[in-house]
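This document opens with one chain alone, in structure tokens, the form predicted on its own.
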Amino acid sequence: MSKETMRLYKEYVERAGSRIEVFREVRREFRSKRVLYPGSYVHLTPSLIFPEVIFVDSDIRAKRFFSCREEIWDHINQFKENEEEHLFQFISGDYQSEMNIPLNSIDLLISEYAGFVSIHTKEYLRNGGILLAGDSHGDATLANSDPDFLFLGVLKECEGQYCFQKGENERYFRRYRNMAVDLDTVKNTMKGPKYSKSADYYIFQKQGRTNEKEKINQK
């Protein structure tokens, strides 16, 4: 990759981490292939794990970064962790606007530090698809209150790696003294509330409202 392109990517990873262990665990558990990453900035790392990633961001630096397609292809092909053919696409713009992506076509939706991704882009996620969400901006909280999503479990750090944990879902999204969650406050402040038990990442499955809720076959 060119020095400028590599510099942006390295700076991002040094500041926010690559989170490659997170994506490895999601791929291992859920076999996701087609990924939508709104608010990605220059976080290229998912393309080393998943065969097809659509990055979306309105930052001009991200647009310049992803325009260096040859350098990005070289990096992906050098460091990808499987033998599959990898594809990537970059959409320059606000993910809250309509995007030229087929509805119900995405296996995995990534929501980290980019606001309410689950609200504005869930139409692109297929029924049975997975939402990987943090709660720094309150998006996991909103997804938990959304009947279109079923809370499956969390990703927790386990000896330097991340592992998917389920079976204790009732312990999450509970406030101290069972205080109610004010969703209007979450939306206005773009900040998740404090819970008695929290995780770095929350996993949800998109459910068809008229279909019986079924957990995906994880193997």
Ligand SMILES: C[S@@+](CC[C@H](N)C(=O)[O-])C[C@H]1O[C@@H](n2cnc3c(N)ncnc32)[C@H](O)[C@@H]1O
The other form holds:
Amino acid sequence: MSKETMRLYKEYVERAGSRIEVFREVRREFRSKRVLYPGSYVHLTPSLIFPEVIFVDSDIRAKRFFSCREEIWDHINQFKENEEEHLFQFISGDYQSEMNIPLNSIDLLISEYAGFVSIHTKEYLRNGGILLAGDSHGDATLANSDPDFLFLGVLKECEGQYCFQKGENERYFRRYRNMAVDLDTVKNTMKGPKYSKSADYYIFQKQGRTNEKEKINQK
Ligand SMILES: C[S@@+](CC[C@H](N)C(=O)[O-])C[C@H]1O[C@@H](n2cnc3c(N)ncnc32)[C@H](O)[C@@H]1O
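Please show me the structure of the same protein in the form predicted in complex with the ligand, now that we have looked at it in the form predicted on its own.
In what comes next, the whole complex appears, and the chain from above leads the way.
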């Protein structure tokens, strides 16, 4: 990467973490290949794990970063964790606008600190596809109340790695003293509510006319 591009990426990862263990576990568990990452900023790390990633961001610095294609290819090819050919694409703009991505074509949608990705981009996710969402902005809470998504489980840290866990799902998204979740407040404040049990990463599966065999959580 050019020095400036490399510095931006390195500084970002130092500050926000690469979170590569999270993506490793999602790939291991769900075998996702084609990924959409709305509000990615310069968080290139998913491209080291998944063979095809579409990054989307409206920030001009992300546009500049992803325009250094050669340097980014070099980085991906040097650090990718498998032998597959990796492709990436960057869409500069608002993910709430229509994007030139085929509907129902994405295996994994990433929602990390970037607003209500699950609401605005779920039509690109195929039925049976996976949503990886944090709740910092309340997106996991919104997905949990959306009939298009089934809550499959969480990613929990275990011995420096992340592990998919689905044994205690009924204990998540519960407010203290069984208070109701006010979705309007979540939307207005862009903040996830406090729950009695929470996780850093929540996993959902898009529902629809899904062939039963596609349902990943039945294994
Ligand atoms: C806090 S950063 C998080 C970056 C990355 N998701 C991560 O977890 O490291 C939020 C990013 O989302 C982008 N963003 C927020 N809303 C967006 C929208 N509607 N369309 C495109 N980008 C958006 C911002 O430009 C910013 O780069």
